[in-house]
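Form predicted on its own, single chain, as structure tokens, below.
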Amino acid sequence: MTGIEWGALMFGALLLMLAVRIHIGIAMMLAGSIGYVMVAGVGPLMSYFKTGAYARFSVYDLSVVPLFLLMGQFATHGGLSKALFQAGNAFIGHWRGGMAMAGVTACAGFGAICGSSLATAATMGQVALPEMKAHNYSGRFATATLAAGGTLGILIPPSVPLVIYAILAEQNIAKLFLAAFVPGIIAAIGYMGVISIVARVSPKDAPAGQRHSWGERLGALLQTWPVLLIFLVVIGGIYGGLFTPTEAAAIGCVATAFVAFRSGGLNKKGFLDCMYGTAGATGMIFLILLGADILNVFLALTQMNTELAKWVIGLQLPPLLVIFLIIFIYLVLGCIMDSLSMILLTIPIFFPIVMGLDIGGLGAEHKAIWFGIIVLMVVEIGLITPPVGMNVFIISSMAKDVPMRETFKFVMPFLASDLMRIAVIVFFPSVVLFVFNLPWG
């Protein structure tokens, strides 16, 4: 068999292996070896073992990795979230649908600090569902705004995929980051149009508030200092210069601590938790970077990467047709995958084919950059589409009074809104790189 072919082979068996639920780390890593070994032998491949985990995992652009985690931990445990809620009530809670709206802004805000959908979520349900609940909103439009704000998490920076996005393609962390601020700001607007849309049409599901006193919103605004401190000193000195996202990182860790801490979220059992979840979250993904890392080297030597790129280009498509049509892939792959298995596994084959098309005439780092952002939000997608989506499966834990399939129904009109902006960033990509022409891009 040729290079090319083992590679398919293998590739095969690697979707084979997922569909037994087999982990994904540990179904790359196999899917790799086996590989590697039917190519190249088992001497090239131990030689690759011996030095293969410590070259991913002496990268100093992945200590960002843990280091956003403990910091999302630390504000989960330091009340900020609650804090964020409030605010949000306080101001447009009176609105029909105002406290799932502002349930998404909370999940904006903390999405900031925290760079974890599944966290955003997790931490988010806890504070807003109870309070939805019992102001008569309807469990099925309570479970859904909050499974699909809680994506927001991974689009408002840090986001902690569209690091391993950046060291995948090799493009920087900083520039990511500031690209993805205005598609998050987008998708928070959108899903607070879907609320109002759903709360006029059928009233029932979201019924408006108490309106809050000045003084109470000024109070309320008042008490989410922290995040907005952190916020500012964490990206605002990333673009000001001042430190790399890494020590940034740390900073904002250090901040978050202080700040649970003194809220006495941060004792001994809480500490601890903090470090058992960035530990366990941590190895995982670091786990799937090891077996993203033997199966791409096995691609890479079946040249199989190189001649996909290749042959899609000499079909001479479209370039927008192959983006939509890689758009298609990745809704499909989420389905049955989570986002960082997703990045991991398809941009080392689908990277190289779109930097060999003309999109608009875009230079090759504003291109990658364009299309991280697109990666970043299509797979943030797949958090919230049946049968894998994780944030709904988060958020329906916690109300086991609504049934899934309900959740999941009341989801699809956030998804519409996730599709139109994909759709206007395709056709517009100024609406990503237009902040690179102001002073500080």
The other form holds:
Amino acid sequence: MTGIEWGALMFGALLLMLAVRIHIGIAMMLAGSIGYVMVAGVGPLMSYFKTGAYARFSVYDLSVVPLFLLMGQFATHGGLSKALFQAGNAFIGHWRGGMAMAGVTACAGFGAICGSSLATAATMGQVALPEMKAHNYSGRFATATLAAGGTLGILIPPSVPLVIYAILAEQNIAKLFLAAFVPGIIAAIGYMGVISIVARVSPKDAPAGQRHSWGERLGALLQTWPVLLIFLVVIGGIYGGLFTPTEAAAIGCVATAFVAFRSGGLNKKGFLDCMYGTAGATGMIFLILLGADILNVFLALTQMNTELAKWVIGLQLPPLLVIFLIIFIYLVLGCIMDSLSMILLTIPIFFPIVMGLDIGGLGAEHKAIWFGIIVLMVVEIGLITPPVGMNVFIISSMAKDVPMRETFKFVMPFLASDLMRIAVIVFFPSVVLFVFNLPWG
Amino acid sequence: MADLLITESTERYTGYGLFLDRCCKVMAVLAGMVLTLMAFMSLWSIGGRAVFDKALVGDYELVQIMTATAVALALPYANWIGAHVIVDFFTAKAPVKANAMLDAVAYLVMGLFSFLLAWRLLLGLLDLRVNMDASMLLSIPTWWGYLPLIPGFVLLGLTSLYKLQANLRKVAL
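What about the form predicted together with the partner chain, after the form predicted on its own?
And the full complex, kicking off with our chain again.
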């Protein structure tokens, strides 16, 4: 058998292993190892194992991942989510559906200091669900809003999946973060539009709240200054080239730890929570990274990726059709897989294909950034689609009186707004890329 | 996903299980503390660079070693709380016993890989010690970085075997 045939065979075996509940990281490791042995022999694999794990775990660029996780943990213990929600509510709570919109803006704000969606959804759920219930919002609309709003956690930088994409595609993290910012804001505005429509169609689900005075508004806004400051220092510092992403995340960690400490959230239990949460997520992510590393070493050996890319490009399909096919594959995969595994599994295959396409004459770097943002948005959809919408799961676990089916039903309009946004960005890459053409960009 | 639904091990264990529970938790807290320390160290380095125009020498090397250490210490805990990701879409409706059987196989494979990696990394460590391989600026021996990986993977293996046994017990019930 040729290398390519082994590559295809082991990829099939991998999918089969995933279906029968082998852990994703381990399945990648096993498929990669068997393939490696078949193509190169046992000796090379055994010597790879001597150094592979350390080499993978000690990549400098990856060190930003556990730091962002730690930062997110501290942020959730700092009471910042409450401040954000109250500020949003003070300004727009009196609109129809205003409290739900405040939830979305608060999610966006929290997403600016937290790189994970589930943490964003969870922390906002704790703050906003009781408030929305007290103001006669229907349970299903409240849960759906916060599940969807939580996805802003990874859309708005910092974003862990985007870091992984940057490393796989060998792109500049700072530029990807900058590019993700505007689509993240558009997403938040889209969600608010959805809320506004739902509130008009079905006012009993999303009533208007009370109006706040300007004094209350400014007071509430002032409470959110740590979020703004941390965001500016972390993201501004990365983009301005003042520090590496790792250093920026380190600053973010120390700052959020300080906020959490001051608010009393870092007592012994809070501190242990942060440590456990960080360790659990770090271990989970790096096991997949290790497995993907072995798999990709093997696939590179077989040259399956480059051959596949050549073949697809040779078909001369319209480039946008290829992009939409890829998006479709992600949407299907997103129903059964988590976002990070999806990115690690598919980017080595899809990325060379996309780079070979002519997308309205985009340069290589801009094309890579544009595709990264699309991937980020598409995999994020998997968090709110059945059957395994993790964001919906976590919000539902907090609102036991709302059937999950109802939440999924009310998530649909938000999903429609997601799909529309993705279509806009596919057709108009400049929505993402214009930031690089600004005079100071 | 960068996320977990469950982050804390709250189950009550006895005997061997309690021992593993303690080990995983201690290592998880250490992992988090290594990262916290790393954050403060980076801050110190940035501060030094900004104020005295003198960064911490070898901060890159330290970050690399500390990240690898934190990851190694975190792996068993992630397994212990069942954080390592599986696809349960195709087996969601299967009988509990069938899933327990499949999970037993999955943990067997994970256990085997963990011990294989621990063994190979130990050999790698010994190679590096003989070669006196060291980092560029601080001359930290590279094998030091390997040290935490070995208990990390051994404990990952032991927790896998524990879970293998627990699932087999479920099948036998």
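Everything quoted here is computed from the prediction, not taken from an experiment. Note that the rigid core is defined as the largest set of C-alphas that superpose within 1.5 Å between two forms. Numbering follows the first chain given and starts at 1.
Core-aligned CA deviation for A19 between these two forms: 2 Å or greater. After superposition on the rigid core, the Cα atom of T278 is displaced by less than 2 Å between these two forms. When the rigid core is held fixed, the Cα atom of S339 travels less than 2 angstroms between these two forms.
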